[in-house]
Amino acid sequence: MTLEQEGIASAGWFCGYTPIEILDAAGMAPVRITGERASSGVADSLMHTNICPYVKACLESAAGGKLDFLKGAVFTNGCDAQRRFYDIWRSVVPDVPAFLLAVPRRGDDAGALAFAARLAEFKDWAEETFETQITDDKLRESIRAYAKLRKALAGMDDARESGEIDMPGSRAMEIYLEAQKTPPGAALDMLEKEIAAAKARAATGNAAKGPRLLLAGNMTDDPELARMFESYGATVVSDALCAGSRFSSTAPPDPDIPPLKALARAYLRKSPCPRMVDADDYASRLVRKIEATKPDGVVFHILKFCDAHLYDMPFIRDALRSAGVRTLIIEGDYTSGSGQLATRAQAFLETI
């Protein structure tokens, strides 16, 4: 059942730097949304084709009014195709209001300072839109609630890489997509009967056996790319997923300092993406990821036509090989594989 039909208010966002618990303090389930995987071409009337297809795939679902129900929507200038979206998101869906969240490109502490000041205004905006008061004891208990989600889902990573449960990767997705479309008590619910299923799993000592590997990239929300890597023998041990690891990368916010002041520094210093000034950190945290997980392969997976990544690409793959590890780089269009796909994953698991 889903949060619309069980009569819960909800509001949307898209960019992993949105500090979805000022949603949260505002009475909202802050919904993570994920796009059709199948073009009407509506989209493609309205944007450039030559843009995000995760962007494209968003707009599709709101032109198709499955995004209505949604109270209101967060939108951030991570991109140029997520700003633009805003823009053209006003006229598609006009009863639906939306926010820009300007999000500073530095994570030291003049960035945190106007970061801090941004995410006033974002709060100002969720009070008056929601008709509500969020204070800072509100504030406080929804930065403890995903504090504490967080830390289970990095367990849940802690434990898969380790094989001390045995869940596909496949399975992580779709409980990491979950829990950033579900208040963060009833996923923090979910997530331990599944870890608790799991270790019985592990117990049996019937756990897949096969190459180990790390699947990596931006906007990969789709488990169908790691069930296809599984159907071929592999084991998808980690991630550094945007949907997936960074949401869980995010440091408990400090709890002796403002709320707002707390959640500017603790999103900045996440893991970053390519359009921080300090993307280089995202690489040299991925090659500690590959020393502690020791995979036998990386699979990075990039949407096409996200600059930002495809600029960092040369520089992370020369990270990559430093590191000794084999590496299948894959661009995608938001779609859930093809044939092409399959052959270079077959191709890519036969050389490990």
The other form holds:
Amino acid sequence: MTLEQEGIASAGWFCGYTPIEILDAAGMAPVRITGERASSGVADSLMHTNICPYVKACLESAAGGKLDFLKGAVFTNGCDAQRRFYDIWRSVVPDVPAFLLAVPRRGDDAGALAFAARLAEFKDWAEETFETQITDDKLRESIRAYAKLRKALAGMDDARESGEIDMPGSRAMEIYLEAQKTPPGAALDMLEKEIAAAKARAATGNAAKGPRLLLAGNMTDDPELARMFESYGATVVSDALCAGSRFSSTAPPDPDIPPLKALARAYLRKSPCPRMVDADDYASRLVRKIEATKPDGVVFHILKFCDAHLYDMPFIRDALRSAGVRTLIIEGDYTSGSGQLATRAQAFLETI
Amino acid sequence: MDTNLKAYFDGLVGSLGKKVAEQKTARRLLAYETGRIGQKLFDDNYAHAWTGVFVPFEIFRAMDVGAVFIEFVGAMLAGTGSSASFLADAEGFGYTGDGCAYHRAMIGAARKELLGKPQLLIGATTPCDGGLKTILNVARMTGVEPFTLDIPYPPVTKDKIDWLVGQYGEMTRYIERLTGKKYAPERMRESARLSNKASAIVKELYELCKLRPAPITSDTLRNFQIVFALLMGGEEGVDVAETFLADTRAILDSGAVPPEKHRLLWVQNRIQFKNNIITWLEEKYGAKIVVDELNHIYWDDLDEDNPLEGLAIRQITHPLNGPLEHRLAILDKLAREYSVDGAINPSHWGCRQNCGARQAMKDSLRASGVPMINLDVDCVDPRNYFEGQILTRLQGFMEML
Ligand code: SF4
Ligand code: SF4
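Alternative state: the form predicted in complex with its partner chain, after the form predicted on its own:
What follows is the entire complex, opening with the chain shown before.
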């Protein structure tokens, strides 16, 4: 049953730099919105063909009335496409209040201070929109709940990488998505069951033994992509994705400072996407992750028209090459694969 | 154009300098001063900066930093008919062909070392993601340390102003550290004074363009303010502004005002390579572009005793910064004040912030009774430009007006 069917009040969010703890503390279930895979062309008429297909897919859902159940939606200026999505949302879904959270790019103390001021505005908006009071105690409670969930997800990733649990990457992607669409307590329960089952599977010794892959990219949220590689015998053992390990990379906010300040710091310092850092910084972090995980290859799946990622790709590609990592770069359109993609995937796997 | 850009600017300044001495016309003077800015990139008396497009050039002026924004390079290459090879080079290297060609041309130019090496690279988080990425990528290619201005969104609040003013302080220290140039408050005050003086004259000029018929042609103020920004804070800026105003007044006084049947608003940037659209519009339909969206002084005078605060407010309230509502309000205001019949948005391919906004801009202008057409061209890349198709679409649009 979905939250909508269960009658749980929900607020939508899109970008990983949204401190969803504030929504949770406002009594809303924070739901990460993923879009329609099939396009009816409505979104194209509202924006332009050359805008991020994830944003367009979400717009498609919104225009089709499928997000009317939300009590509010929070956008960020994570990219030009999302900023424009916020603008258009307000005419397409006027009954679902929207908030645009401006996230600084700088992660230092000055950036965190500026972000904390924006978070105070976000909190005011949430209180007014959801007609509630967000006390520091409530916020701290939500912060603790999400810190626990993120820790458990990161633990799952570690166990996948080490082989302690047998969990295909496609299943991990599904779990991550569910965790971002479910209140943190319920998400944690679900996660613990999944991990226990994966541990039991590992004990049978039947885990796949094919090439180990790291899946990197932006708002690549389709488990079918990992499943396709798995169907050719590979295992996706780790990821660097917005809706994947970047979600769990936020360190627990400092409990000894005011909660909004603590959230501001923690979010700005999580594992960055290319919006936050330059190509070298991003690539060197990725190389460090690769050294720790030792995959046999990296699959970069980048949604088209994502300037933050695509402007950096030649440099990231070169950095991975210099590090001796085999890399496949795919530009995706948020639909579930194609024959051509399958051929490229097979050809890539043959080289490793 | 080959790799000798210095010779290009020297040649341009030499030939235009002579012409300006013979007869000082506004466009000539602007081109001459623009060429001189290009020369500064190779002049040892200046520190050399490549920057984002809407950064406060007054500060650079006060510190003897010769600065150009990187999109200027793309526009210049397109204008001289040489962008294609730089674009192809960047694409060959793996740079996405779906991005903004202003940036792609810059990457090609940096790869071919067309502009030498800057001492400073100053980007900003606005107006688009690609602009900052390009600055950072050029930093990587040249080994030059970059500086990034993180621009808050409107509405203006005290904490946002303080944050941005603090960043300007960091920026001046970055310039001092990398170039040895010094930030002096009295020079900044002078820069602010000259900026205000130039702005006041430009405002007067824009007022004249609101007359019917407007005493300009469609190309008089082509790319004007975006380039003029480079001169803000200097005497040259005042001189250029005065010349434009004087030329325009002279046309008005002479009674030889170019006729017009239709008055048009041009959204964002012009098409930078040679094309016949403007002439065609003027000749076939008597249409005149009386205002460009970016030709607009939307800020108050800078307080000479506290200029950085005014610059911060100006940068925060730039129409392309932040959510769209502010930009829509400005477009609407321009459409009304200049009494336009229609608007043209080239809808530059690869410009996400514009392409994502185009339907909203169209709806908003239509609500004010002003139809807008999206042309779907790449303003810098002539390789896929099919003029016949564009004119056919424009024909339908003009006939509807
Ligand atoms: S995938 Fe890229 S363009 Fe799309 S929403 Fe994420 S950052 Fe923006
Ligand atoms: S045209 Fe658009 S993408 Fe290109 S530099 Fe200008 S604002 Fe940025």
